[in-house]
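Single chain ahead, by itself, as structure tokens, in the form predicted on its own.
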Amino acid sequence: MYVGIIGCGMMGKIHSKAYKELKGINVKAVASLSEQQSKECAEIASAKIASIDEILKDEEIKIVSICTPTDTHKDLVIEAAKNRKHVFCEKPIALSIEDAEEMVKVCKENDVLLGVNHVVRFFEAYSKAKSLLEGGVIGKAVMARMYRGGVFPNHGWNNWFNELDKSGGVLVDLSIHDFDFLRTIFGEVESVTARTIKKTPSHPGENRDHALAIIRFKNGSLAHVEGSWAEPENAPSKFRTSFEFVGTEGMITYDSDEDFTMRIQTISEVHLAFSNTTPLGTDPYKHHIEQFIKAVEKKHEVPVDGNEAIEALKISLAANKSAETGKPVKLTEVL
């Protein structure tokens, strides 16, 4: 199966590496506005460098990965779909619900699959935590605390992360990972209360880079989500994540900086009262892409489709709206 990759920045390179390691998959061409980044991706994937139009018009190419800035996703996904390409798009799916819904609609009309790379679902620590929660190890989960952050992502083309109309800010680009994962645990969201500040003096502009959000779920559960692009350049870790789930019979905690990364404490008489475990280091990007390819081959539902991505986007947009107004925002207010 032939693949094309559009966008050769950090995520384009990650996609190139993942596809390269999968049997029966050939990255035929890559495209980017940067000549140097195109060369790097082409070398990783053993592919040729082409234009976007050449990739979209190539009848041999069946799957296109979209790894460009978020504000370009809509047009590229729609053009790919109209050229009968299955699309694997980086998250967030888009910057507005209207654009995202149009992307889903056009893909459906052209009978192509749309997958969105909400890859945190495939990270070993997160998938293991979900399995433990579903198994009732800590009873009924009722609260969560999530952190995801690091130094400002200055690797973006023309510093696009710092522009709200291109990235959507830290709540849309980064915390959306945790919003999406939390939906798989607690279900649908009722409302969001959020605050954001600007902390990175080296990146002036309107894009506030540190955020807190309180998520209230329809089932009564609560989650505290913190996202940051404001950690100092000399921080010990350039990027780290952590989570804490509290249930009626115990807790599950994880910190990517710790040697023993997951801790389970429980009063259950069935499960161990205390245990440490280090999740395996499998490549979540490769795993997600592999599952998407299987969906294309077997013509079944993709792991994370456009509609799932839209629900995560709604939470992020509600959080941004709450940060702007200083008031709680219900998801029904996000259109």
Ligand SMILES: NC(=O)c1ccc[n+]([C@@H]2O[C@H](COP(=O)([O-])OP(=O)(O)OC[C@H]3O[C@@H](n4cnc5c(N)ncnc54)[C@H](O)[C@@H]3O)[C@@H](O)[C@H]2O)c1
The other form holds:
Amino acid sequence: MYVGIIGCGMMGKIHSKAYKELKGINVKAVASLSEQQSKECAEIASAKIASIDEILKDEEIKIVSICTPTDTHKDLVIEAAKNRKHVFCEKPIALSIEDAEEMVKVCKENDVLLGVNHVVRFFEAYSKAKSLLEGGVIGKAVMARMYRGGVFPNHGWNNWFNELDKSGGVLVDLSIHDFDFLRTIFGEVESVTARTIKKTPSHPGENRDHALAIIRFKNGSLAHVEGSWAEPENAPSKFRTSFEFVGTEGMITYDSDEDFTMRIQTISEVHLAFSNTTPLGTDPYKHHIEQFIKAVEKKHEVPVDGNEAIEALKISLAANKSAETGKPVKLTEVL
Amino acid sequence: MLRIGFLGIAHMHSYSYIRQLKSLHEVKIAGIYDRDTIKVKKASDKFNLELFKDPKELVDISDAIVVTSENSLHKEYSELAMKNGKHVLCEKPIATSEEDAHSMLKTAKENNVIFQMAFPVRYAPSIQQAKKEIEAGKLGKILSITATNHGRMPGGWFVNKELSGGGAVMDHTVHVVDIIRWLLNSEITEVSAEYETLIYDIPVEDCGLLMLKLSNGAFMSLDCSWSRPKAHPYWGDVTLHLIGTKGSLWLSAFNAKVKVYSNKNGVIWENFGDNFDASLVKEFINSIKERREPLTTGRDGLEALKVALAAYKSKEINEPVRLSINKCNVKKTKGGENDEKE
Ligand SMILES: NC(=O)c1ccc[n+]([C@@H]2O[C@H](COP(=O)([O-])OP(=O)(O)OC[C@H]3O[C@@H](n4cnc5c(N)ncnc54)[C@H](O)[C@@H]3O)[C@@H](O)[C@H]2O)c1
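Since the structure above is the form predicted on its own, I would like to see how the form predicted in complex with this ligand looks, so please show that one next.
Now the complete complex, all chains and molecules, led by this one.
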């Protein structure tokens, strides 16, 4: 099966590598607005460099990965769907519910599948916790604390993460991973109370967002979610995630800065001076993409479809709205 | 020699305060009283202390009183001591209602006695150090605070609202609110809360999440849940994550630990840090000797209580609750960028 990748930055490379390692899958072409990045992806995936149009018009290409800045997802997904491509889109699906609903609608009309890369569900520490929770080791899960963040992502093409109308800020871009994961544990959300910095006085005019959200689920469970791009640039640990699930019979916790298998410290100016990692034999991105391909082959459900991505986005938008109004926001208020 | 009496030994901290006071040579424990005769007998046997049947009798022979009774009795015992001219160290929360707390402050003032709140975390060396780091300007202006004060579910009278005033929110809001007010020279101006009884079959809440606004403009969340399971190697935590314009600070006040894996006792974290209660009771003794305000005052107790009560109210009315701040509440130290804006 042939695949096309649009957007060749950080995620484009990760998708390229994932497809490359899957049997029977060939990345035929990649496209982006950066010649250099397209070249890098083409090399990783053994693909050719093409224009978006060439990818969309190529009859051989069945699946298109959308790895572009979030504000471009809507138009690209809709174009791809109209050209009868199944679409595997990076998260967040879009920046508004209206846009996201249109994307889902157009995909349906054109009889193509839409998958959204809420990949945290496939991260080993998270899926391990989920299966432990389901196995009942800590009784019934009732409360959670999630952290995700670190320094500002300055790798973005034309620094797009810096623009709130492109990234949506930390609650939309980053914490949405935790919102999605929490939904798989506690179900639907009732209301959100959140606060966010958006533009810190230390970086006037810039998006160095930091956000706290308190979530009440319909089943009565509570969660606290913290997302951050506000740690100082020179912090040794650039990115950290952690979770804590409290159940009626115990607790499950994880912290990427404590629970890892390898630390590297170097004097290099090219590589990170300090990093904690846990190399694994499995790649969560590959795992997710593999399942999406199975769905295209009609052997599997779409692992995270557009409607689920919309539900996660609703939580992000409710949180942003609460931060604006200072009041708890019901999910039903987000349209 | 300073003679100190204990009115009420219902709170588990009373044992720790007794131990700490016993180790000071300028202090003698005059005796203990509790309305629960079994409880008081146990403590008196354990520490070899004189047991009193009448609280007034104990007050009369003491120079100062430690109140570690059930929360709703703090007022009665504190005022009994104050009205007889005795200094008081009172366990947190100060009381279960704002009226009681106001009355206690008034009584202390009228009788010209020292009234200290037992907020031991403020005496923690890492909190003291954090204050210095913030005042040195390392973090710039603080914008966001994520805090936790987790613990195990204490059971007993703590889950009886009549005696405790509430569950996890009442028990665990005040410690962190106190340290934040002090660290940032700021008052809490707005409170939203979500809480619920989720873990245990008890008549009060065991899980709580608060969202607060500070007078310096920062916002803060606080997890006050009794959510540490029995299986956890430690009873709980006090953690802070501050985001400032120039840096961030992460703090876990009880994390000076060695990890013990014992075939006999399982996994246990043993703390090697300083005992905060030791500094707390020393401050009580020193403020009496020097006739000065202690580091943690009754007023601090009142301000922290207001936040816990506002949390309950906010859930009841499903709206953030605004607190009016009285400017003179904010003790001025040199807070630099974090001073309250006029
Ligand atoms: N799932 C995850 O773990 C994860 C992690 C990071 C980012 N993301 C998401 O992935 C998406 C991309 O993020 P990134 O970090 O890879 O960004 P990036 O800036 O590194 O890459 C963006 C790429 O898109 C290209 N591009 C920009 N506009 C385009 C357009 N109109 N048409 C075609 N190409 C265009 C750029 O040339 C660049 O190659 C975002 O939606 C982001 O939120 C997901």
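Definition used throughout: the rigid core is the maximal C-alpha set that superposes within 1.5 Å between two forms. Not measured: the values here are computed from a predicted model. Positions refer to the first chain, counted from 1.
Once both forms are fitted on their rigid core, the CA atom of Ser32 lies less than 2 Å apart between the two forms.
Thr70: CA moves less than 2 Å between the two forms after rigid-core fitting.
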